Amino acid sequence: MTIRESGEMYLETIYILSQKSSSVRGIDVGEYMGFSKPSVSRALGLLKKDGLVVTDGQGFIKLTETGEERAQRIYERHQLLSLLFTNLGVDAETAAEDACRIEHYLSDKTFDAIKRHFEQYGHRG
């Protein structure tokens, strides 16, 4: 299943928030991302339809197993790309912003090569 960049950003946000608290609601996602309630509701509806998130009767959001796997991959890409860019001398803020843009378009083949490089040669960080 292919979701768009915005869907991946929502998954990553839910993942990050769920690492900080076991209770994640749409309002938390909206505040974190700076999006309106209707935008968040629409995105969550699409993620539910794709089987990536579920909500309970109280409105708490949980990643499904598939959603969590996908979110972890996206988050790993973000972290590793940010580290790569800062190792190249880019300031942390710019590195994080660029990583956020690139993480959604980088092929698995290229990301795996970057990951192998870091595992083989180590990194600062």
Contents of the next structure:
Number of protein chains: 2
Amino acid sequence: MTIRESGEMYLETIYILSQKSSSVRGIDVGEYMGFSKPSVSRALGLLKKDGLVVTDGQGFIKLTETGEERAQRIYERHQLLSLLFTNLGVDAETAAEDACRIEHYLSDKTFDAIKRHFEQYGHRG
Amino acid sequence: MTIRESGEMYLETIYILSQKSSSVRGIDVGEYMGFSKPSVSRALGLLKKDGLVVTDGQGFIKLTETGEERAQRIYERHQLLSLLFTNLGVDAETAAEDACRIEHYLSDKTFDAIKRHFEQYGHRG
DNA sequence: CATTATAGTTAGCATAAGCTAACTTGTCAA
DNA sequence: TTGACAAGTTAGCTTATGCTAACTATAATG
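If the structure you just shared is the form predicted on its own, then what does the corresponding form predicted in complex with a further copy of the same chain look like?
Below, the chain from earlier opens the complete complex, with every other chain and molecule after it.
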């Protein structure tokens, strides 16, 4: 099974929380996303089964190498889309919200094109 | 119930097919989208219940005013996103594919910002 | 008129992903 | 040691949305 939008959101959340604290638990993920413990529990189970996260003996969640790559990929899309939108004059909050929904659906090609655009012409973001 | 990505795709398809032919049937929608007859049947039922489409005695599908507005809104997003991406150097096919997935998640604010951008600076699309 | 093809519907299955209720487990303090 | 709280899991519900199989209804054809 390949993960989808939902799985990517969990992955991204773990990635973001891992940058603030080295001890991320399911409860933290649920709080951040506004989801219940059972929802998080199942989602983490699927991510584990897919080899994207692992938990240590204390229940702390870590991304595997693949999981980290995948999370980073999504996070980069998020950042780039936010940048693109704010550069077009969208307020930061709206840009972030849109980016959050869209990040899952942006192809590599289009992502690269946007990236090249900023590298070429610079930006104010 | 408010329609979602799936419902929007049906609506947009009906809109597109209606521009080519004035007699759009469920079977046409299914063929265009690659979905089965029962899937289309149910989806149309929901769209009818939401007052977005109607069928005449012969089973031909028409968008209501609200349905047309909604379809147009999505279609505009599709066109604008395609334009944005091709302007960034993405090939037309990829741009269209990305636009098709993303069109459902673009806020009014960001849509307007992109539109203003093209009005201001022109484009080659 | 009977057969066949086309279109649509109904019934029911599957998966994804949210939820609540209730259980388990582990830690910590009285 | 016991009682309580916190974290996680299990069971089972719900909705959305795809599917197939099988039925119905209509229209066209021999």
